[in-house]
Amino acid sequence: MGNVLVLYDSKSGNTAKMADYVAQGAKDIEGTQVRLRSAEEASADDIFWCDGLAVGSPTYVGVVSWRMKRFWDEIVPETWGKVDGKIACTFSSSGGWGGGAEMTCLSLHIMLMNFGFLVFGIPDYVGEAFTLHYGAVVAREPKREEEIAACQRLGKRLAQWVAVYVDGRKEHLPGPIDKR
């Protein structure tokens, strides 16, 4: 069955809480093995192990944290060209709405695409006017129902894509707008 890695950096603990919710969502798909690792403890072996990867970073000056950038620049460069075709998605917390969390997700997408990951967004609404097109984003700590639901939906969707494309379990194919 599919392996999902939830990789994150967190200084305040907000992105770590998001990572926990993403991991919970991934576990909703039966048979999915989930690893939760910080950028400081993860290794290249974790990247090779996973079929699907959710990457989360706090937003610093509108972009990815230095610890997450260091992970991709210095810790796992040997995975470059060897993880082509794995599935990935992103999430980010910022100090406030409009603080650049979606830009951080897009920065993470660019890094992941350089390694060959297939990145995706989600058109689903988890609350009124609350989507996760580029990934799950929150301002500060995820507390509101739709913020938690966005993180869980991201993890679940990642595990669904892994189940469908890696394991061939077509019954997990999401609908046009997944209300599950």
Second form
There are 4 protein chains.
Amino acid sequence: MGNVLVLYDSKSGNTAKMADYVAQGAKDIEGTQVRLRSAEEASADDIFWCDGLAVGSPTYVGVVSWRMKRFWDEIVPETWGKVDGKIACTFSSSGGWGGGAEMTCLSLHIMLMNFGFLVFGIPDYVGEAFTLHYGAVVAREPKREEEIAACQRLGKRLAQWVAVYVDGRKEHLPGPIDKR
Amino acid sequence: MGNVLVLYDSKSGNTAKMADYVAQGAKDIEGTQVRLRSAEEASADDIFWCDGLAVGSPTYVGVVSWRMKRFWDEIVPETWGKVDGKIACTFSSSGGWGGGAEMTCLSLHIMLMNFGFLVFGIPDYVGEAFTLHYGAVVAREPKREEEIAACQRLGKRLAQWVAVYVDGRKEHLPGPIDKR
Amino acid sequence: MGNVLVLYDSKSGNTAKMADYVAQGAKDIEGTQVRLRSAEEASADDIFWCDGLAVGSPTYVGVVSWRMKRFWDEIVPETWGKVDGKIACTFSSSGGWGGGAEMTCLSLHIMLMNFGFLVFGIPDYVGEAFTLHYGAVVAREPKREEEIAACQRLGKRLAQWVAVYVDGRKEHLPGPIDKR
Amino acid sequence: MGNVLVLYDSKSGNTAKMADYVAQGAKDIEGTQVRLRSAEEASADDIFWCDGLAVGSPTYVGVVSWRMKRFWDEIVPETWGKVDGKIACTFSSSGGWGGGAEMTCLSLHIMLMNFGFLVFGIPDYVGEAFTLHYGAVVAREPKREEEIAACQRLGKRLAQWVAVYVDGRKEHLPGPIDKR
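Output the form predicted in complex with another copy of the chain next; the form predicted alone has already been displayed.
Below is the entire complex, every chain and molecule, led by the chain shown above.
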């Protein structure tokens, strides 16, 4: 059954905390195997292994951190052209609201599309005026209930799409969107 | 079996020609039903109907044309939150290379992700130094062999992902990437 | 002395309120002439008139609203190629945090760059974990102190760059960044 | 008078060749001082020194190369908040048309806006159906006349905006746009 990789880079620990919640959410779908890896631990094999992946980077001047970018740049010769069709999503912690977390998720989407992955956003609201249309985003440490819920929802939705599309387990189709 | 919608806006006719080639490509996968609709003809029902959609807009100042944007803005109340999980890709004709066709595809991706669609790019090269990583892009009319091939490849890949993921017809998994 | 145009589209009134605060901020720099126009009132003459412009759109599926896009698409024949070098910035109100307000500002930046405008973001923080690196963004109505401050700071910074760069009034160079 | 920095990363040498042409173009405006630096040679002092900067990266999976990103990530503590208001533009060489060169320029724009720079695109056409609205882009080595012209035009326009806006030398205002 579906394999989910949660891949992150983190210096302050904030994006690492998000990654933990994303992994938690993915485990909500029974049968899902989850691997949690930092950009420094991960290898091309992790990318080959997974059916779905969630990629998280701190927001550094609005674009993926150089450490996470190096991981992807360096595995190009080994993986590019052999991994398309996997399902992917993103998350980021920034220094403040309006500080570029959506932009950082965008840079990750662009990278992932280049590999031929299918990238998705999430219409659901997870709190009052709080959503994750372009990936889960928080300012600094994920602490408030809706920030944690955003990370969990992201992981769960990833595992759902993997269950439905890769494993053909249609019973895991997400129910109606949470519009609040 | 899989339903593919090719939705486009076009004033000069260039993006309309791309749409024809995209539709042709989708028909390469047997069993695929294809609808071709302009933004003025299409309705929310077309979005409900399809499993996969390719959306094309002319490049107008680097962002989706207002007519195509109006289509999506106006169907939000009826469709938003009810159509996520469909598979989508994009195409655009601009006035010149370097003129924003990739950017226009990006604006379409952003719109589509907001609805919860799974959007994809294509690693394959379809000619000498010619690819479609962020959707099929041409300058003006699609005329050269690789420009036409890009549109066809886009439609075909869309129909393949729909066949594999929505219909579970794994025999339609794309073969090895064309790296040239 | 410097002419600043604040151009906006708004249906719910939220982006219109932001526009008012942006205009207020621009008036902080003495000598600045400020025009406030909706996309339906504005004409190509307003674009010719201004030295700096702030453009605001509601976040509709993560990209500029069709009404604002129509304004720009329709003035292309009259203005494109005659207005480059003006200084520009953006703002947007979305339905929720993580809902695409940064993305909507991005679509506006892409449009403005196509015209040859110089577009800028703002490093300053205007509240605890609250900034406007890619334009002023709020969720729904601008109500909290930092949301209002973001709009005002945007307008003021625009008027400052116009004063410094267009008028040569170097005494209006912004002071040190507010890092909080 | 105006100081222009041309900062690039290059592995194959293609983006380095673009950088040479950009630097050539900047020298077209008399009085302009030009520095050409790779991301490995450059330091924070180069950023403090310049009034205008052109930043070039190869297109690696559609986003700035990790080496160029590392340069910017690492100078944040020293420069961020002290360098806003400089004028900036971008360039990129990709593996093929449609391969993400515009996207890579976009990631550079996002980074530069975060620092508070004023970033610009160029409306001018420099060849048949060939322009540089979002920075100069080429596929592989810059060889064709219009590819070289795009790089030179970028450097020249940067030097012009610096002359006009920073030095107040209004005689260097660009003439009418080249629409072809």
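Just so we're on the same page, rigid core means the largest C-alpha set that superposes within 1.5 Å between forms. This is a predicted model, so every value here is computed, not measured. Residue numbers count along the first chain shown, from 1.
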For Gly98, decide whether the Cα shift between these two forms is 2 Å or greater, given a superposition on the rigid core. no
